[in-house]
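This document starts with one chain, in the form predicted on its own, laid out as structure tokens.
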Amino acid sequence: MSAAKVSRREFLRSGTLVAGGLVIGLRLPALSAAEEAPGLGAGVFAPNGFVRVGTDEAVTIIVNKSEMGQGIYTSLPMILAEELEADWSRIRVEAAPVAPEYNHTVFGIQLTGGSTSVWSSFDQLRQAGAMARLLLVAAAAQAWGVEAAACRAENGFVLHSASGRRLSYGQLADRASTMPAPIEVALKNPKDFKLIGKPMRRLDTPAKTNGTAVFGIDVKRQGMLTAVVARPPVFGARVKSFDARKALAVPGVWHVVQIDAGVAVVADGFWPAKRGRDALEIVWDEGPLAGLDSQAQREQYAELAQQPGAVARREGDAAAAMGGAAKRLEAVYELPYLAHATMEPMNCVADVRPDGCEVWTGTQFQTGDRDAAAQAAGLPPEQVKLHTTLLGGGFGRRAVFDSHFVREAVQVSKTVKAPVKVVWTREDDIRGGFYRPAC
């Protein structure tokens, strides 16, 4: 057993009563500012809302990590539902908005990567689920006029064994919203787990097989245009000049605009935008990397590999052992630059208005992308709303620190004053994406 303590003041400050249900908000451990919640150990404690119990019996779990095929829209709800004693058939999942309470408990920003989602969220989600369970049990006990210790939660109901009475979570949601926070949150003994460690059907499988799942490439907005960007042939190159007349002659093309990344052709749909881009005439200033040569770089790396490296740890005398070896084996391993080549090509939808900006994209880097969108739109971050869609693969490609695929969409939308979806072709991404490093 383990327990977490949340002060009543902190709980009531972060908990929110909404019409028709119960919202649980908690201060939960992260990385620093441990003084905010003594007794929970070192970590950052920010107000978090991870579960909503509705009067319609639906249990909505808000997930602050990106689902890119790795299964966290199932594994993270399993953690919370385990402690909540929820009916698994009632579980629904929503992507978290960009807010401090959804920051990664270790990295301190909202992102997904490094195979960290489950272990970094494990204690946080267990506590959120346990708090909700205890409030629902307390609500049932109050309704029946009995001690909470005489009640138990099971599969979406609270039961009173002595009388055989039971109430569903939906029936208890409104009353639970008025209950004071318990002083201690007791977590289940792992030997009693019913979901964690058990094979479960993925929650996102039905939508992904019946076509209702929404990836970034699927997003549609009223009045939306589609853009394809002509990017430079060399990293770091800039547009010197361009002629848009042939592009604008393509039926369906409405705008040709220069942005930081290159020249965007904006049209009714993807195909006219691509045809328009093909017709563009651009003169590039290729800059200092124009002469970069892969073979020369390979030779430079091989030469550097012969030099003494930085010592991370020294144990024994490797040079002496090699020098006195009766037999030596040598092998050279080379790794080229590798494109991430996600199944879903890069894309982003942006709708920039004078009073706000909305972005829809499959991202692994919500905090950075929201802030980049705000900068590109010329708006404060609180006026930017980022919607995380499903990701057709990520592998780090959708967690780039310059957020270039988001900036492009925001810049184009701001210029043409309409919602715009920027789509990368497969060739665009192979040529112009962030590569895994050569070594």
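Remember, it's a predicted structure, so these values are computed and weren't measured experimentally. Superpose the two forms; the largest set of C-alphas matching within 1.5 Å is the rigid core. Positions refer to the first chain, counted from 1. First, how it differs from the form predicted together with the partner chain.
Core-superposed comparison between the two forms: the CA of P182 exceeds or equals a 2 Å shift.
Residue displacement note: Q306 has its CA displaced by at least 2 Å between the two forms (rigid core superposed).
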The other form holds:
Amino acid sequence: MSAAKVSRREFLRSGTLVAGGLVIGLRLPALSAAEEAPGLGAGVFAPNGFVRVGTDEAVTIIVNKSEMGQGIYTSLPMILAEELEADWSRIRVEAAPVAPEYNHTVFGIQLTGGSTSVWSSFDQLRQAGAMARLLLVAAAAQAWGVEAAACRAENGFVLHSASGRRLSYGQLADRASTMPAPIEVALKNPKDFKLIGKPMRRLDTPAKTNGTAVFGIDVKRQGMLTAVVARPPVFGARVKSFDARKALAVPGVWHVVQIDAGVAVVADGFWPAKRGRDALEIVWDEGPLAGLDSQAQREQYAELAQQPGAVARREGDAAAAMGGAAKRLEAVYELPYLAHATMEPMNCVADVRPDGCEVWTGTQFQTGDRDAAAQAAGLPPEQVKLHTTLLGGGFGRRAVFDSHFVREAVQVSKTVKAPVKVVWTREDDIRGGFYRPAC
Amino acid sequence: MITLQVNGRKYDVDVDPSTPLLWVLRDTLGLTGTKYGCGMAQCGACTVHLEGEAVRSCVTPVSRAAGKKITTIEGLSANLSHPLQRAWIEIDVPQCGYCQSGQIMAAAVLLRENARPTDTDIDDAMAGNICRCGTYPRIRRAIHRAAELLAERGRR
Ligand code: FES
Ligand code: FES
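Other form of same protein, the form predicted together with the partner chain, not the form predicted on its own:
Whole complex next, starting from this chain.
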């Protein structure tokens, strides 16, 4: 196996099959400047953006997909840990920051959706784990003055069978971080898999059983205020005017500010914010959709359904086959607009300062949300730090093209110059959130 | 000032007496394990114990809880040792996890009143606790398992 000196910052593309197994050219995105920052601490081994091994034996796997109940904070670590030959009991999970190396391998932006996470991350995380393993083995071989080929990795240790010596990953972390990055790695033969394909306990269950799991709505920041927004009574309505006096009279209410989404009441906590919101007097310009009517809309859709639609695929002579059929079945399927009804109501925490903006939210759409936050804050995207929390359900509700729930929090924080958590009430989301498409 | 006794600790809070207990727990005391789901006693996410009884903290004015014993998910055990928590982990009940504090708190009262609940008992007692992820079958299994663990503990 070759281990040429190559900068960690480079993409490498080559693939060769050599005797003994599949050796592939590493196609791992390098660490971005932010990830390579000195904050990593001495001795921490961080060979790529997906894994860190500490001298304390902790193996931190950085997951670039959002955990919303599907178990991705367990399944993706399994893939990496498999190739790393890590001790599963040492695995910790950390949400990835927003950076190009964490983009979806197929979609090219950072997002979670479409039931794509495991298959689209599979090769990438195997490589990331294998690369880390190779470097740990190389470090051990160097320490012992033996051939790397005479060593093997197992359950968090590198072993040299000939001499019976062994070193733990934590003991090797420091040295491994000085080893040159390989250009090729050998992946395990799937018949040797110990984790992949086996039923495993979820890593996030204990925290979801004692109240310590942190969802977006649970984020706390120093000096943080909470906002509840008076939202349009119909889609597309705009605030014409409002009287904030009664809202401001509610104890605990500090600000009432107009934003694109409506009027935000900013208070010490949710309850005063909600009471303030309910006390607002707003005159709305309901706009062209004021008369929107479900029945009329349904009829319009039914009429449109009679027109020829786009052809996705044409094969054989369907019309003739139907004409000659012995039995014909006809059915009409209708699907209404439905609220996704994530168990955790929509929310977002934003902290806009002159020199940067931080966002904490349970999102499925990091790239878009980061960019939207930057735009709303009037800052370049590099100055926005987005932290992905656990999601109390996603279902697509937290992957929205206009990033409205992030944008509004940034707008409020920017205006009141404090960290702000915007919380949607359940009714807000059912009444005026993004619905599942109807048909 | 209202004096609250939460998970064995005393707190003096300066809030409007009509404030729902949920928001005092979450925003004033920082105990965010108890969740907001609907704010109108429809989902069970905010379930806590008041003098041992399961209540919807989102519709319980804090004044009603004054001086009474309140237990939240954080106070169920110090180390995940409660039979329900052990069963929850063993059976891997949660998905997104957002509803689970409420589920566990509701189940705790059920088990105290009925040490060997049937499926029907469980479904009846847990009907007010919604899980959007649909973990109901595992919640049921885990309650049965916790009942077993409790019985074992009793025998020892
Ligand atoms: S938040 Fe209290 S029952 Fe839903
Ligand atoms: S686990 Fe997601 S709502 Fe119950």
